[in-house]
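Consider the single chain below, provided in structure tokens and representing the form predicted on its own.
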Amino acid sequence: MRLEMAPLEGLTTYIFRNAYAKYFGQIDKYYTPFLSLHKEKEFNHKERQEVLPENNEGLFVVPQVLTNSSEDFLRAAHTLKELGYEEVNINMGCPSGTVVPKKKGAGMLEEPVQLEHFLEECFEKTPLKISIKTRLGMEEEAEWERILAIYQKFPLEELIVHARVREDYYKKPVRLEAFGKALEKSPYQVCYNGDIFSVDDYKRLTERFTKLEAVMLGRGLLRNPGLADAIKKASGEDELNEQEEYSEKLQALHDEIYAGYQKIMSGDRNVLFKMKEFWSYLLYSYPDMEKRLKSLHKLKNCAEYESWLRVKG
């Protein structure tokens, strides 16, 4: 089974990816948080840092782009080709209220005719392989049949399906029956995404879909960075390193991410924002941490944060 890391905006940056790979590993394919494309504009500094080869050495990384313009897509694809990439992923699943009204992300699914036309233009001239990360539709699961039929017209490298419609956001149950249609009908590789928080979740999924070859981990991996390790061990594909305790690896992961953001970001406020966001997921690895989050949010600088870290319990 191939395990992939979901692209989560502001979280799975190259700082996080490199630290994660160093201390936990077991991820076969990484995606950058989406790169916003604009007319006649190259990637901004932050986005360029995400795709620079020197910031992704030794990792299988696929840049993800957010756009509804084939012209902007093709310009970005040629830039990425020059940087050495062979695949680009198109975001058609982001449910954000700032993205969807612009007919980007999941908003692209609302107009199937325009979606098909966009893909026709992209595939006609792209220098890269194209994969797509999608939801099932905007409002109703019934939309999925038409959307899936459109995808099946193109030679996708991979279709990653977050098994919800946009209006489900992240809270409503995943729609496994609809996902099964993609796995059954698609001529290309299909990857599952959505609510894999434990080994048991993974086992239930793979027992139901025995032909599944790829699973994308997102929030579950941030909550428990050892999840991919545990899945590989449970699958008999690898063994955990019993010599290195999980808590020690978790501490090392935190320290490297913290140091990385201090190095590239200006001002304690920006660094603290990143670490607070990191802890909003990591608290699940520390049962007693939730009650300490209130004090974390009150911190104003890195010195206070480091003092907060030294407090136990």
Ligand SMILES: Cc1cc2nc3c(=O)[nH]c(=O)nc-3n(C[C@H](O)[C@H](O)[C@H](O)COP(=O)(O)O)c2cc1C
Second form
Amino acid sequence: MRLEMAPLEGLTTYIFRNAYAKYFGQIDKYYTPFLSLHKEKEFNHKERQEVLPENNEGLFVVPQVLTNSSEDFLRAAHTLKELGYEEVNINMGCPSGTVVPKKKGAGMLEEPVQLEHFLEECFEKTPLKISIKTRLGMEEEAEWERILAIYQKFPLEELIVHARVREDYYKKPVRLEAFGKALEKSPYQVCYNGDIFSVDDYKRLTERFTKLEAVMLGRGLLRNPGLADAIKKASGEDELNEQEEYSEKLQALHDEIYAGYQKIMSGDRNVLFKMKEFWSYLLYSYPDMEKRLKSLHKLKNCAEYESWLRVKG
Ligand SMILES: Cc1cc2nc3c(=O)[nH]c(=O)nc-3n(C[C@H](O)[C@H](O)[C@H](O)COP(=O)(O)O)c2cc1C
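Next block: the form predicted together with the ligand, after the form predicted on its own:
What follows is the entire complex, opening with the chain shown before.
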């Protein structure tokens, strides 16, 4: 089984990806959080750092773009090719209220005719392989069949399906039956995404969909960075060599991320914000999560943060 790390804006940055790969590994494919393409300046400084080859050495990373303009897509694809990439991913799943009204992200699913036209123009001239990360539709899963029929017209490298519609955001139950339709008829690789938080979740999914070859992990991996390891062990795919203890690896992951953000960000506030985001997922696995989150959110600077780390337990 191929395990992929989901792109999570602000969280799965190159700092996180590198530290994760160093201490946990077991992820076969990474994606950058979405890069918004701008007319005048293709990538801003932060986005450029995400895709620079020296910041992604030794990892299989696919840059993800958020755009509905084939012109902007093609320009970015050429830049990414020059940087050495072979694949680019298009975001057709972002549910955000600032993205969807612009007909980007999941908003692209609302206009199937435009969607097909956009893909025709992208595929006609792309210098890179194209994969898509999509939801099932905007409002209801009845939309999925039509959207899927469009994807099937194109030689996608991979279709990653977050098994929800936009209106489900991140909380409503995943729609497995609709996901199954993508597997039935797809001429390309299909990757499942959504709510895999435990080895049991993974087992249930793969027992139901025996043809599945790839699973993407997002919040489950942030809550428990050892999840990919546990999944590969449970499927007998890991190398079974001596592993450092989980807590030591977690400590090393934390320290590397903390040092990484301190190096590239100015001021305690920004670094602290990043670490708060990191812990807001990780604390799920701690008892008294609410209490710990409350004390975390009150911290004002890195000195306070370091004291919090010591008493956190
Ligand atoms: C904070 C946050 C940021 C996200 N950023 C992105 C993104 O940049 N690109 C993208 O395709 N999906 C993004 N997603 C969606 C995730 O990649 C994933 O599809 C979703 O969390 C469901 O998978 P999970 O249940 O394994 O987390 C984001 C989700 C969250 C919660």
